[in-house]
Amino acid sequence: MRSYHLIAPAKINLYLEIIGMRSDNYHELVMIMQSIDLADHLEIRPSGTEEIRVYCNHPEVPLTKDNLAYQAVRLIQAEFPQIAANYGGVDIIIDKRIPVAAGLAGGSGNAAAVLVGLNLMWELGLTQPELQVLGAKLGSDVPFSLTGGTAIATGRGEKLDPIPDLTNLYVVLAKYNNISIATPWAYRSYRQEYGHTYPTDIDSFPTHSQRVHSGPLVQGIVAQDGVKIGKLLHNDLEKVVFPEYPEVAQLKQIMSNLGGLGTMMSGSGPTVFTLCSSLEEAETLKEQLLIRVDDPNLAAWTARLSASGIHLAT
């Protein structure tokens, strides 16, 4: 039985709008999600034992049941117990290149890579839609991590409609390593402060969805218009994250002042990104940012927007 090497790209949100509360106590969302070529590298191989063993080069990554990659193995074992019993345990080696606790779906991407790897290694024959159904049981970002590219995500983020891929733009990403923002806290805070402004009855969503504002951004993506896309970036969660974490708000302001096509916090943060029209522009902006903010806790990266989800390493 062979092992598999997989690439798990990070993602950013170009758009995040909260529509209302669902009956399952999740928020109904409209998001535009985008893969980038900053990616973790994973090896999935037989362990030669009955154990699930996770190895990672980043000390903050959990190695047992709190790790989504570990949970992905458990999920496949539960869904296909006879096949799992025949093959035994699994080793997962994660080369962590996506920053941890950054709101870039690094953990979700690792889980998606394990689903793909086990599908190949154990010859399960699962289709992409079937993998997405399984992935949604692990987390809302896992289905998108599987397919990647550019997509409109609705529901709690697991319902995907692809739109033309953006690959002609670049991005600068920055985050303070000493700041971590819990996604459940961000959504809970938004509900507490703004819950009176949106419906809590799912039957009201069709009427409320008429006020969704993502249409012009989708048009900009279809037209591959970087200037328009940059102007239309939107994230509702900035309204609750910025007052609580002023350093993140200040980081967005500084990056915006340095140039680029547009700047926004991704997801629940704390990562802030600026879209750029070229790699040279992105690298220059990153260098200027690190000079402008003399703080050892600030880290920055550049990446290209990507059409890829989970894929085999070449």
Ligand code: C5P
Second form
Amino acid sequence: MRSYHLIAPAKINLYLEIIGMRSDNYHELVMIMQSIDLADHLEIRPSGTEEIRVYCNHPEVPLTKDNLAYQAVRLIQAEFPQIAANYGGVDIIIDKRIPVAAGLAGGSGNAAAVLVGLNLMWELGLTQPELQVLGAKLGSDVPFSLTGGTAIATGRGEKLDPIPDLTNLYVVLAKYNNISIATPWAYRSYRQEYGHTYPTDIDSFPTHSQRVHSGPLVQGIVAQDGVKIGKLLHNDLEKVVFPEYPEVAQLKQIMSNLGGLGTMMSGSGPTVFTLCSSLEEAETLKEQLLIRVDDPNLAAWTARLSASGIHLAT
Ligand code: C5P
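Rather than the form predicted alone that you just supplied, could I have the structure of the form predicted in complex with the ligand?
Full complex below, order starting with the chain above.
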């Protein structure tokens, strides 16, 4: 049995709107998700024992049941007990390049890579839609991590409608290493503050997401119009994260003042990104940002928007 080397790209949210509360206690969302070429690398191989062993070069990544990649192996073992018993344990080696707890779906991408890797290694024969159903059991962002590219995500975030891929744009990403934000906290705070504005009629949810499907941001994406896209970036979670973490609000302001096409927080944060029309522009903005904010806790990256979800390393 051979081992597999997989690439798991990060995502940013070009758009995140909270529509209301679902009966399963999750929020109904409309998002526009976008892969970027900042990616974790994973190797999956037989462990030669009955154990699932996770190794990672980042000290903050949990190595057992709190790790979504570990949970992905457990899920496949539960779904295919006979095949799993034949093959035995698995080693997962994660080369972590995506910042952790950053709103970039790094953990979800690792879980998606394990699903793809085990499907190949154990010859499960699962189709992409079947992998997505399994992925949704692990987390709302896992189905998108599997396919990647540019997509409208609705429901909890697991229902995907692909739209034309954006690849000719770049981003600067910045994050304070000493700030991490728990996603459940962000959604809970939003509900506490804005729950009274949610529609009570859950049958009206599709009408809300339809507005985005035919709205100006999707039109901008179809036209590959970076200027229009940059002006229409949106994230409802900024409304609860910024008052609680003023440094993140200030970071957005500074990045926005430095230029680019538009600046927004990704997911539940705390990563903030600026969309740029070229790699040179992104690199220059990154350098200017690190000079402007002279804080050793601030880390910054550049990346290109990407059409790829989980794929094998070549
Ligand atoms: O699906 P995932 O496990 O990534 O979600 C993490 C948490 O974020 C959930 O437990 C929930 O508190 C919140 N969430 C939500 N509505 C969504 C997605 C996530 O309330 N659509």
